[in-house]
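One chain follows as structure tokens, the form predicted alone.
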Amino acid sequence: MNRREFSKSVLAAGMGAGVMIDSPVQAASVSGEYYEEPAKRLAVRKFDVIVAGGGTGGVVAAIAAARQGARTALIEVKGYPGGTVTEGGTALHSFYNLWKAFPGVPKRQVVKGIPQEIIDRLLKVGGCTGHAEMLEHYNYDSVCTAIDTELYKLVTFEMLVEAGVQVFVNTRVAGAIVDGRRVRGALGESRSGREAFYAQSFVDCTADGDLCAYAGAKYSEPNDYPVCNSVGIGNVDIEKYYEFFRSNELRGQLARGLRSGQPNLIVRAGADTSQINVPELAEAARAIGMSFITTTVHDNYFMFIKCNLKLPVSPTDRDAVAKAELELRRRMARAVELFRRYIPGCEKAFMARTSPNLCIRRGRLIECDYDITHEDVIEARHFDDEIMVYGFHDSAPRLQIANGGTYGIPYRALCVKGLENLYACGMMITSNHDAHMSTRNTVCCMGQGQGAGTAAALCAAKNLGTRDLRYPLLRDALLKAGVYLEA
């Protein structure tokens, strides 16, 4: 093909495009600094509900929507579901209220529904400790619910397919089609090309708020947390690990539950880095942002050892994240070295697992109709439109929900301001940092997902906007699906 024929083919490819999406750059620069991409026709897929992001909340949102009868698609950038549950934490916090820290307060499981179904499925295949009660340091959490990361990916993938969700893994949300205040579609990109996913209702569970940002939602980027990656360490002995802390008179964490199929074995142990009284170890751990608290579902394996890194800019900055990815991997390798050198039973430890990319605690903060406050959380406030209740705070014991109680997540806290048919779930909501230290946690994100997915399906069935949905209809659907709500 000569130059003239090539030019004709490029022009032909750009003519008659059915969907025009604005590019960040609209005109080619004379200096050649920009390239103007030709418009093109995109294949269209039609659904009732689109869930963007198959992580902690997205899995539950998609299952919930599909079970309500909605034709549901889940778009996930990785090759598997799970998100922060499988990559970022040490346990799932928390299905229960903090009853153990408040003598006389009754024990209550306050998150049920689909999140508990996932735990039940994991227990059947040996992929969970169960809700193991904390025996030490229980003013932080009353239980430890630890999971096998790989079995979690498998179990949730199977549950999605069983529910009838069409799962598009290895696909990135790359744009939005917006008509006024209504989202018409999400653009997806994969090795199969670029596609338009049309739907009536949308749920953003991307953690970074990608779909919301593409749709024009208002947001900020607080950059108020470190990023992290976590390493799984093999060939270790958790009994000796716990004994190391006990013999050094460190009041760390301890929980016993199912491990390698056997009950009443240690499944959580460790202490905060600030408590370590071996000066060389403590200093080295602080230098790499390492926490000593870990969990396990299997003998001879620590599921998560977390290393943190504070970025100077928001984790939506690709170039800053690229540098952080390398630094975190260096830190995780250093963490394994420290275990070998200082921790009994870990002399031959090795790096068995890492997350495919760094994890965030907050990227974009999306403006929604209601912003949950610090007082809402610690004063155990409830609302007339709540979609779940929650009783865990990641800043405990410094901050706790009053009297071992719960607070409610109001429906309107998920409704993206300025858009009629888009929900935001998980770490994208709640501007106050202290309040966010509760609402961003895994089990809260799961519960939010069930609320948003259920609402999205109900709205799609009646062609309603998020603010037109009658709350009694949503409440009834959630209760029928096993969600726990305060009377």
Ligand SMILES: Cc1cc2nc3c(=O)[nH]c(=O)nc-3n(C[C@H](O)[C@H](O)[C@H](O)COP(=O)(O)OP(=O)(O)OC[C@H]3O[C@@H](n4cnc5c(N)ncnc54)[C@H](O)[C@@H]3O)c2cc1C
The other form holds:
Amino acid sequence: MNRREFSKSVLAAGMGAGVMIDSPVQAASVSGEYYEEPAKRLAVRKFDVIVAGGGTGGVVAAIAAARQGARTALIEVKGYPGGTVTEGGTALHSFYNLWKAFPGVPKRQVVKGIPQEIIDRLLKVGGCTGHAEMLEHYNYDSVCTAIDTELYKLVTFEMLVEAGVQVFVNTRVAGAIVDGRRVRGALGESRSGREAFYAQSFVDCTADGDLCAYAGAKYSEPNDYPVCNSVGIGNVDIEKYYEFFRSNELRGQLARGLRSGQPNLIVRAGADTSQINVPELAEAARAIGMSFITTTVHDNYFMFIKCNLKLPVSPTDRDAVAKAELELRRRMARAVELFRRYIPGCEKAFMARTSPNLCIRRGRLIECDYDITHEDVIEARHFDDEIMVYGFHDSAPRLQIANGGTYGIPYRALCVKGLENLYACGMMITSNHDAHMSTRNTVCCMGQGQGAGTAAALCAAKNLGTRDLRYPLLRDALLKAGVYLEA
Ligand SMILES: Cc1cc2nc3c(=O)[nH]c(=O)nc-3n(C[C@H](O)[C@H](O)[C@H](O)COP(=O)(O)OP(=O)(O)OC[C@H]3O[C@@H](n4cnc5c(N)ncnc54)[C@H](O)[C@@H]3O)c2cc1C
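I've shown you the form predicted alone. Could you give me the structure of the form predicted in complex with this ligand?
To see the whole picture, the full complex is given below, headed by that same chain.
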């Protein structure tokens, strides 16, 4: 059976519907017996800073810590760095304020530093659209910065090595060694065995807050988002795709930027499923939680189309996730079939890549010293200890940051409650759902990474706890490293 026939058979069997099928991936029931694991002597590796998770925030945290002179280890379970920025989304929201939605407000790049360096490096190898201006729907984001996700993995890996980070890929953080309120080590597991990684300071960038949870931090699991897998679709005509939306008078999205090395080509197009006025297509897309908004850095390729699924339980539940993994693969096959059937220029579309596992928008929520509120975000509040400023909200234009401005991420929002030398960074902070719809986005996670990694290195150098670090010292280091801190 070829790929096309396979998709047809999947559709004919009705597997694209929004139902989770139990049988194929059900876990065997727990037996009730227990096995006592014998104690082991583990080899110890010693560092100043350990960053758990080499994703969106973790890459930046590790580079930042190493550049401060800290002996830094990055522990990443996959074979490459990058995380959800290479697997989930469509564009990096956002290096800029929302200036286009507020006439008279000046355009400002509000996230710089290492995140911008990554973009510069990607541009050199043809792996980024640049900060392409949004021409339609610019009251959501005023720019579209899309990346070649494979080059992102390579470029960031090289940057980590150049900075002197010891990168332990294919290694899972599987536990924590804790002395009272201090984390002494992280346990790592790989094919080389189980090891203890000691350090003075730790940054948890695992998205799920694995290290925090192992270390005994307080957390909750709000389960307030659908899970998703994102499919890259090859063999598509991007101009015809845009024309399909335009000719159906859909209020869509549009940005023009660098594509396959040529300027001023479409790099973002599409519309929300709710706006699709081809009823049969809209209904079929809704059934698989599919969005039509996509970006690209290359001709003939869409990166990505997202298929969503709401789990009944938190995505930390392995068995629920197993079922969802299968269901999402069915949905992605269905999505490509819909492209072929309904969208001109996509008649020969195929699945070019999928994420290795489903992506989450929130797993564990880790309790920190400060919890960024909805009002902090939309009223553009600033703090006397901020490590970055940010100006994007994923619910815009419904919820926007006041007057196209920015709010601050305070340092204390990263300090894990109850522990002395551990930072939380990325999608695991911010309990309020609407506020999280801002702080969880890629560029915010990257900026948090630079703040947390820098702070971890400064603490390690003086053997300080996170709460003993003087903010002016941190601010000075961030400014020297090119971080933008103007309100
Ligand atoms: C489907 C989807 C679409 C999105 N779309 C967009 C978008 O278009 N634009 C945007 O700006 N944002 C988008 N987001 C949000 C954004 O991508 C994420 O919130 C952000 O990338 C999370 O960054 P992070 O550093 O917290 O985690 P991640 O980037 O997920 O990094 C976590 C890393 O830790 C590793 N890891 C996990 N557990 C362990 C462990 N125990 N040991 C070792 N390593 C571990 C993982 O492999 C991963 O590399 C989207 C999110 C999702 C899920």
